[in-house]
Amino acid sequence: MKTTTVIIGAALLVLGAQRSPADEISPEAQSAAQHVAVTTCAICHGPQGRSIAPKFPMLAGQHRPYLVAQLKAFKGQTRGDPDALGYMWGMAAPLDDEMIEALATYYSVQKPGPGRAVDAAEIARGADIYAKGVAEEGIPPCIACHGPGAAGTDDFPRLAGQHAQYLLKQLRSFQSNLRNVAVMHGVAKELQGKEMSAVAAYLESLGGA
């Protein structure tokens, strides 16, 4: 009997450890987050996080832990790109941890929109840089962190279908260290303008799940 109790207790501990913060979000917080997303965030980021204005990022289908980390960085004023200073520091200031988790969960389950393809030759060049990097310039392949199809991970954002204009703005922020992320500064510092544009065009052309 004692052994059985120990086994059950251990199993419960394991199950508890596997629960994510998203599992603890109350229905009230979920409802409140959806209301904020629809009435406030949608002004810039569009319905269900599929923004129309290319200066504002697509949020639909983005990984929840990554969104949580970015919202907390905005709130803590540690993310320093121009839009962070101009918009998101203020927008994130009143958010508590539960609302941040709820908003991130809301956007993570939305369906990403379709990609947008413009210049086939530029997209092909961008796909090559994404997959292989540029060895002679010391530029590593983007796929190493952002994965096949630019689907991303919990730590690295989904880039598939993201607006090219937004991507270029972020790459320049990484390049100048305005957005201070050592890994991305190392990648972006050697990228030429045409290479950035090609990668951004390739990523924008991707879409779907």
Ligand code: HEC
Given for the second form:
Amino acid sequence: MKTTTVIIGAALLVLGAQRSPADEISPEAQSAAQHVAVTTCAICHGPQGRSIAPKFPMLAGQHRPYLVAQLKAFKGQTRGDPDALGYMWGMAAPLDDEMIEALATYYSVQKPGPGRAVDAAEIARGADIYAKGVAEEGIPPCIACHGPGAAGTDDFPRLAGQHAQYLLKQLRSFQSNLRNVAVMHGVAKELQGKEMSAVAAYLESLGGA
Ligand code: HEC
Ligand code: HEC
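For comparison with the form predicted alone, kindly provide the form predicted in complex with this ligand.
Time for the whole complex; same chain goes first.
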């Protein structure tokens, strides 16, 4: 009898650990987050997180754990690019953990916008870097982490359909460590300007899932 209780208890603990935080957000908190998203965040990030101006990243369809981590990094003032500081530190400061989880949930379930293709030659060069890296320069294939179609995973952000201008600036910020993330610094440190623009153009051209 005792053993059974312990086993059931352990099974419940495992189930508890597998529940995603999204399950724990109350409907009230979720609707409060939607209100904040529509009235505040949308001013820059656009309706449902599909922004128009390339300075403001698309949030629609981005993975929840990544969104949570970024909002916490803005709030903790560890994502230190001047635009992060100027725009997002203040925005994230008043958000508590539940609001952060709920905002991340809201954006993660929005439909990403379509891709936008500008220069076919640049896109082809960028697709090659994305899939193969640049062996001579020690640049790893982006696909190894960001996945096929740049759709991302729970561990790596989605890049498909993101604004090229925003992507390019992030790559420069990783390179200079203004946005201090060891893994992306390693990837970006040898990337040349032209390679960054090409891969950014490729990523912007991808849409959908
Ligand atoms: C006044 C404009 C503005 C408003 C309002 C705003 N943001 Fe931002 N946000 C930005 C800018 C600019 C960046 C890009 C910062 C950078 O370049 O590092 C950004 C970046 C982000 C990112 C990082 C995205 C990524 O791909 O890494 C998230 C997440 C985010 N904002 C969420 C929010 C949420 C949630 C709200 C509402 C509570 C909000 N933002 C309100 C301007 C804004
Ligand atoms: C070893 C795994 C790995 C590889 C390979 C990799 N990345 Fe990343 N990338 C990451 C991680 C992890 C993050 C999230 C960083 C953070 O937590 O802020 C990221 C973030 C990014 C971002 C920021 C996204 C945003 O919304 O702000 C861009 C842009 C990016 N990567 C581009 C690339 C490109 C281009 C390549 C190939 C040249 C590449 N990555 C290769 C792991 C990787």
